[in-house]
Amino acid sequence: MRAMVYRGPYRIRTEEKDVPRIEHPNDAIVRVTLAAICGSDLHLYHGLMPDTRVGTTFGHEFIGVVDSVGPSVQSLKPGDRVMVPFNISCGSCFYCARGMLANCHNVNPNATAVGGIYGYSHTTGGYDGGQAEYVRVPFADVGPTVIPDWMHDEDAVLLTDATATGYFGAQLGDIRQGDVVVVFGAGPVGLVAAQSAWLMGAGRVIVVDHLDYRLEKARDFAHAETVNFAEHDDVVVHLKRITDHLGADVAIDCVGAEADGNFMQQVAGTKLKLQGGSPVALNWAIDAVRKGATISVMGAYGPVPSAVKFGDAMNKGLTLRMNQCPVKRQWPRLFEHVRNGHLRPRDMVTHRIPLEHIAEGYHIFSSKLDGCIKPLIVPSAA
């Protein structure tokens, strides 16, 4: 089969690779039919993942269709059209048992943090991803779900992660009526951060990025207010000066380990690899909330310390909140939001890059070139 394969960073291929197969009898095989890259995946390609290994499949947001199945696989069949979070689960778990489906502690050796992952390096299990023509999905009968008739293929894959995960960012804002809302960040997890907390009764978002195009898709596609952070000479006094000078009630981080902002934080947490990525927008976000805020962190960071704001966070008594999502727990209310109209995640997607061309579509997401906000990938396997 084609696929995707890692080869250092910066340096990505699509390559022939055999086929997965069935390893135990809970597992299924996919063939996918669409697949995206996601700004997560920049970070294992700038090289920013531990233990991210050459030969690796990158990709964990994918629909397709079942090839095979183990034989104690009961809930789906060959054939079935299927979205899979990119959440690995086992489903019986202490922390599977709890709905917390993103901690699973028994699909990944390093589970005393995050659980399994699909394509994302071994720091989260070694798993093969979809940016391929088929691939092994464990635990068959936990994951996956049969696509609605009625959804969007478009719509099912961002709803594996960058819908599920923007959504939850705003839940654990815990948005009360009325409430202000900054989101830092106006990539495809910032953006639908910002159209939920309307679901969930802002009374005001306001998201905050440097590039313009990305500005502008959040007034459209989120209704929102938008600051540029380079027009200003402190961002964080900005958000301070239109907000009555006392700071946002919710913060929501959609940013993560490649914040710009801060020049040497960048080179610290990005060049230099000191920390675990540059937590510019975090400590942006501390510092932008009113005393008593809650702080949603959705921006994924390395495993090793940043130099983020504690002790600001702790005497402003902020509540900070954060996780992996646990995408299937969002699904029954996430499809309702879909099938009414409420959401739309497939106004985000702005490319569609056939699988041999995948290097080109990841330097293009990278660079930031095009207008480039979501892009996809096609398989087109046989």
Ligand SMILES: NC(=O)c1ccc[n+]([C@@H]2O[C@H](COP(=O)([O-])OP(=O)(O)OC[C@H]3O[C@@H](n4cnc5c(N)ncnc54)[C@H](O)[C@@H]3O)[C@@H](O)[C@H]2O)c1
The other form holds:
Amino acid sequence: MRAMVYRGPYRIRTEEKDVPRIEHPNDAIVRVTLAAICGSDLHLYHGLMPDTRVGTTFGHEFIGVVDSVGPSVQSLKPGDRVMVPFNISCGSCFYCARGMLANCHNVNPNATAVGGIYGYSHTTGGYDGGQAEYVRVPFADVGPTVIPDWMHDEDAVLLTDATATGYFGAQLGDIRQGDVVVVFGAGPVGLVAAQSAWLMGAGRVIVVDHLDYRLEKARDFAHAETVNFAEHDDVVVHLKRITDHLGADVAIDCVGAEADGNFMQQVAGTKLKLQGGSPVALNWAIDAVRKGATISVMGAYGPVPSAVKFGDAMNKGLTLRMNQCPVKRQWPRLFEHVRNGHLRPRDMVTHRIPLEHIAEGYHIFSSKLDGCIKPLIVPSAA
Amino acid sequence: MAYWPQKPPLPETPEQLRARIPGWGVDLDPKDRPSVPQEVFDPGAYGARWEFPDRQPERYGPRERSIEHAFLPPVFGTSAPLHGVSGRIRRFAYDRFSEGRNAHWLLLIAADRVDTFEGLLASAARGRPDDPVTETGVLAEARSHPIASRAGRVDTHHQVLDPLVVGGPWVLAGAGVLAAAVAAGRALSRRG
Ligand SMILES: NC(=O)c1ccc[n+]([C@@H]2O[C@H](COP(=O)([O-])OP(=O)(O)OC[C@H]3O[C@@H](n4cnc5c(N)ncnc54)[C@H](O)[C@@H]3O)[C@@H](O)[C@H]2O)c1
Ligand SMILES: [Zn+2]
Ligand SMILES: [Zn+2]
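Taking the form predicted on its own as the starting point, write out the structure of the form predicted in complex with this ligand.
What follows is the entire complex, opening with the chain shown before.
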């Protein structure tokens, strides 16, 4: 089969690879019909995630058709069209039994701090991902769901991570009616977080980024106010000024380890890999919110320490909440929101790239060229 | 303002927001939010018919694992099993240091760089050498409005460092070849 293969930082290619086999009785093999590149993939692509091995295939956002199933699978059969959450979950461990599907303890030998994720380095279990023609899907009875007939494929693929994560991020903000919500990052996750903040009754939603084309999307698609941090010498002061010098009630970090805005942090975190990412956006959030506020962190950081301003967070009495998104748990309610048109994930898609040209897709998305917000990957056989 | 008891007034009323934004407030009630609260004990909820899953066979040699695990978890990925020098470094990082130790992660990051280098050699030996031009996707620049796309952004300051990150292994490989050639030259001239 054809598959995207990692060759080293900033280098990938499409190669011939063996079709994955059933390794466990509850596995399924899925033929991928549509996949996507996520902001999280960029952390791997830039060589920031420890134990990212040459020869592995990325991709944790994908949908497809069931090709074969292991002997214990009951809920799926070959031919079913399925969407697959980015989390791999056993359904039965301490965490899965409590709905913490992103924190499964039975699927990742390499680390106990993080669950299993498709195509996301050995630190999340060493699974190959869906930027390929076929992918192994463990726990076929737990994760995948048959795509409802009414759902558009592009909405389905965006529900496997970005949309679910933005929605989850707003929930962790504990938004109450009339809250002022600041969202850092106008990528797919931030755009959905901004829309979701409205669903939860926010009184104002402000999106911060430095990419004008994405801020424009935040205004028309997510109905938000916007701040371009490149236009302000000190964005924290600006955020205070536009919130009556009180500060926001809730902030959502949808940027993560590769935040811009502080050259030294960027170089230390992402070029020299001296810290687990550059927490610029998180530190801005800590400074810009009001005392007693809640900060929800959806942005991903590496496992080595990062220079986060915990002193200010403590003095301000902040609540910091964060997790990988438990995707499947979001779906019943999210399906309603998509069906009613309250959320329109596929409107974020800007690029549809053949698997054979995926290296160019990564470059465009990573360098934020050509108005790119969300690139989809179309396998050759699909 | 923060100096007085009341919250500053909002620019729009709930009625105005509801009229302007599709679905405003439909999840106002925390009961409609699927992840509130985070922990809800319901072991049957997600399709598992087992208390503990079947164990996946270890087909590709002994699987490395974090020493914070009590035992090898029943299911795991099988991509890129440990091999070569990078494999030895990784095995040592897993066997010796917990996730709580920086040494664990720094060794894994070092192994990643060694792996990149091993990958260059192995792929060249298989007759499929790496091509930095196609693999970095830079050819897409031409049709992606490279200059207009970069106007007014702050990340362009450090993007100039990216070629160093990409070129590093080649530079190191070149330096290694050069050093070997110099050493060989010296050895030869000493013999002659
Ligand atoms: N928690 C989860 O389950 C989960 C799931 C998916 C993605 N993520 C993480 O969410 C983050 C966003 O993902 P995405 O797909 O939207 O990525 P993306 O790269 O498309 O978007 C990130 C945005 O942040 C902007 N940005 C950079 N520095 C900033 C700063 N200092 N302040 C404000 N904005 C800044 C960038 O310009 C970009 O528009 C990533 O870190 C990703 O790893 C987490
Ligand atoms: Zn993701
Ligand atoms: Zn589990």
